[in-house]
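Take a look at this single chain, the form predicted alone, given in structure tokens.
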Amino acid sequence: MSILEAREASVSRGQRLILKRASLSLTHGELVALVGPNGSGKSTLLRALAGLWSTTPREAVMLDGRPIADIDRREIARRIAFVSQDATIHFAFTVEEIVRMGRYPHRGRFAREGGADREAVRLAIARCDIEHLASRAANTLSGGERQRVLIARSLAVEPEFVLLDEPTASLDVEHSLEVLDLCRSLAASGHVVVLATHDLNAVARYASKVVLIHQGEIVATGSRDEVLSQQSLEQVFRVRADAVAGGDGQPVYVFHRL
């Protein structure tokens, strides 16, 4: 069982320290939500875990006990998929072509496609329920469709860890739920799914672990009830929250300014 972890990882950009001594361990079957105000360090932590941004100390992010900074970039790309919040599709590639790009870490950009590549692409497309879009130009899709295509491209890599930065940002309610249901399904099948989000109601319903980040520091890690307490919501988000039972018994938060 693979483990991806941060051990007191700090990240600086320019002269500014934006992540401070963050520690987090991720293992299979988890759906982990990173929550916190804007600028708290959620995206920074995701990029550090993906090996995209360097940390202090250099060996602060480990994959199976090996510093991620020492691992070949193609191996990282095969094992850790990262979907950025600002990922865009500018050219008129078809959806199937976009998803096939996810196989590059396994075979290189110009190598001939094999049976394993075609099967991985087929499964990724099916998993994200976008078969009907396969021949569409990807730059003509709606926001929700495009998000599922980008996730499908990451799944074509056959990664162990799927890191998503604000995957439901700017999506309507229906498409947000589609993406969150997909995330839950991936975690149930053994993947580690980590998503940064502002949607605390989605966190309450979907996440198996919640990580609360404030001013670059992880201030709490645990279950929904442990982390999203009235005290932490007031201290970190500066709101009061009333938890109301939904029709399925899960809490729905109603927020009020302090």
Given for the second form:
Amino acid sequence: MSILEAREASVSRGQRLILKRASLSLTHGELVALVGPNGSGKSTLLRALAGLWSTTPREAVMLDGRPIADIDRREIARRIAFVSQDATIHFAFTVEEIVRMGRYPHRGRFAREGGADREAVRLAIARCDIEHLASRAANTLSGGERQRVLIARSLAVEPEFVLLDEPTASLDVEHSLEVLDLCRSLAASGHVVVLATHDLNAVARYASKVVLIHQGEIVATGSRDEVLSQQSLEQVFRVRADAVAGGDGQPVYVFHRL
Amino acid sequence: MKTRIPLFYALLLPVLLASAVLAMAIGSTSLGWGTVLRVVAGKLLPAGWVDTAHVTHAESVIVWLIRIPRVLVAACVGAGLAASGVIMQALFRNPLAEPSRVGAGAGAVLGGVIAFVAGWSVTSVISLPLAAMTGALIALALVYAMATRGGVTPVTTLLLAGVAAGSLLTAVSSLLLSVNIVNWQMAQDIVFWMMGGLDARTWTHFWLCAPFVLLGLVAAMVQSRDLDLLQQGEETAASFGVDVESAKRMLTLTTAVLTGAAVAVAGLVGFVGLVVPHAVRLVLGPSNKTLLPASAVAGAAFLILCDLAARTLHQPTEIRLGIVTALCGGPVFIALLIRRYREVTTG
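Now show me the form predicted in complex with the partner chain, since the one above was the form predicted alone.
The next block holds the full complex; its first chain is the one shown before.
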């Protein structure tokens, strides 16, 4: 069982320290939500975990006990998928071509596409429910469809960890529920899914673990009820939340400015 | 899109072949295509296989020493510039990028001018393409550094940086020309070369250009999947395991080799790298593994035809090749720019 962890990881961009000594451990079958206000460092933490941004100390992010900075880029890519918030698709690639790009870290420079590659692409497309779009030009899709295509590309990698930066930010209600359901089913099948998001109600409903970030620091990690307390919501988000019972008995938050 | 590939080549290869034969037959002295084929076959096949008794010495010279080298150089230059355009568009994630728009062409010209002025071009023929490639490489690195911030290259910044670098490098070229104008023979060589065109190309020009274009094409094909991912953004590429910095360096080098090789033998011929990949992409889609070779073949045919137009439309004088390609390419560039602008303002 693989473990991806950050141990007091700091990240700075230019002169500014944007992630301060963050510690977090991720393993099998979790759906972890990173929450926090704009600019709190959620995306930074995701990029550090994906090995895309370097940390101080250099060895602060470890994959199975090895510093991620020492692991070959392709090996990281085979195990950790990162879905960026920017869902722009440049040029009129078909959906299938986009998803096939996900096999890049598995194929040698001169290797032909093999049976395993085709099977992984087929499964990823089926899992994200985009078979009917396979031959469409990906840059003509709606936001929700595009997001699913990009997730499918990451699943074609067959990664153990799936890190998504605000996957529902630009989606309407139905599509964001679709993406969240997909995340939940990924976690149920053994993936580690990490989700940076603003949608606290989604977090409450879907996440098995919640990480609250504020001004570059992880201020709380734990279950929904532990982390999204009245007190932390007031301190971090500067809102008051009324928890109302939803139809299924789960709480739904209604927010008011302080 | 994939099913269209055989059809695409089935239509394009005969066009390429026909335009080559046409370009060898038409000219100030018109020859029959039978004569052209007979000369070519007579040179390539073992003696005695083809009856060349009816071909005069003059006809043989015109075809073999004047027209064939010109056609072959046109094909290489067209293939090189088109492939170079494909790579640049992917690197800059922008269908408007092209050797002559992003300063690489001007850099290659400056490299060439330096080779003339320093006298290297006299001592060694290979110095001209090498200097042009180096110039293209430096210009590209400069423009990329100016136009890209955090892996993002906005279209306006790219075009402005390209224009700025292009003007600066062209100014330096002109300056070098001006201060060396006293050396009349050399200045004439430089001007003749800078204007761009394929008149008086010989087999030497072909051999100077062809190996580098071939090398560049092979290198580009090897990197075609890196290019697909880089086209989706640097961070995306990195997250799928592309070593972004090294891939960018290799691709910049590749496109500099292609541009430099083309500019060294033809001067600056604009818009080929824009028009050809754009047209091919409409038919075959943007996947670089398909787009690169298809654009190279289409670019070869396109430039042979442009050159044919350049030397036959206004006989007995020639129109400069760059004028013909600009007349074809300018409108395409403007159309792309308008569409791009609409996408930005309405999307």
